[in-house]
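Below sits a lone chain in structure tokens, taken as the form predicted together with this ligand.
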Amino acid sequence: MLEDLNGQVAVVTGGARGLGFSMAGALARLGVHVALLDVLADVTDSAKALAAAGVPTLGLSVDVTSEDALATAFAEVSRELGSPTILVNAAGITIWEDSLEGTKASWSKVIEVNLTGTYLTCQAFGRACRDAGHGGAIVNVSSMSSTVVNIPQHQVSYHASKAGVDMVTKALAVEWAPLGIRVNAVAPGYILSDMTRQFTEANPELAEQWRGLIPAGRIGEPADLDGLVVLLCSSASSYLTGQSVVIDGGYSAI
């Protein structure tokens, strides 16, 4: 049933690394050719590491919350690989702070990134497959941290930002269903990754205190999205939009 991915083209943000280089590495390996954004400098090197797939790819430098950047960004994946049909939106930052001690400048950066980079990579996406004619699948990567609190970090604004991601999908998916257009999000538990590992390696005691708390008994791998987001990104999934899948080993579920 994923056969129709074969051929399609997608655009991957955050994708130089962790959960989105997981991801775009998933859908390559079924024949999705691949563009990687990222504000990294090696994601060229992660699309020469995807390409190994054995489908065309490439690595643009870009900033989700540069519009001019995203527009320059998805002419230049047309031209090079087709227009896209499939989007991962997975660039995202998180900062713990006690909300008390918390500046301005550092909400409005993980809002900046999270939701509206999320929102105009999205509006970026629509206007191409306005353009060209065809629909498309978006997959925003939400967290469970959209729906639940987490402990014992403080992380206001990543959660405010979550949350605005889960209703940006919503709002899209009824405003884009009339294009063809499904955008859906995923919404993962913990997942080891270069945002997690930043907290844990500062603090050895908080992967067991995390362990603790989910029902699978392990934090995630991002291998264990992979399954969900090809099902969201091909025809398999056509009738389902405007949700957001918690994928979290049990951990909201008690």
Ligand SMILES: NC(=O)c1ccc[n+]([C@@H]2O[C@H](COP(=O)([O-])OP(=O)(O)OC[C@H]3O[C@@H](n4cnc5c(N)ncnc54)[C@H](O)[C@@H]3O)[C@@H](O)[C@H]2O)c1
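Follow the form predicted together with this ligand with the form predicted alone, if you could.
Here we give the lone chain, stripped of any partners or molecules.
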């Protein structure tokens, strides 16, 4: 069912580690040629590790909030791997702080990376597809936090940014349907990414509180997202667009 992915070219932001790297690995194992974009300099090492799947890879240090940097990166991806047909937007950050004490700077930082960065990367990908004369598939990483308020932590900027990602996903799906570009999102619940694992190891009581709120009885692993992501990238989901699919072990169902 997913054989159409073999030989395609994907760009994955936030790909140096965490959810981005895991999703990139799932695509690479299906024969997708993968370019990792990340602000972290060790993205090149991550790309080399990904190459163990036997596919061409590329690692580029890129700030997703920079239009010029993205344009340069997509041009290099096209030269080195071919015109991209898949985009996975996994770059993101969060800041926990009480809203009465939060600053404009911290608010803006989260919105800039999570929301503006997602939009700008979609835009760069859309232009690449248009110029090359083919369609494509975009998977944005949203969050269950786009529709529910997580407790006990306070992270209003993160909630707002992910709600924005969901609407960007819907709006672009409608606008770009004539271009043959599908746009969907995955909305994970608590997943033990590198970022989340740091929090749970430092605050084990918080991890237990989260687990108690998840009907599945566990915090998810990055691999739990792989099947959904590759499906959304494949023509097996060719009639699915403009959707944000929650995958949270039932957390938001109660």
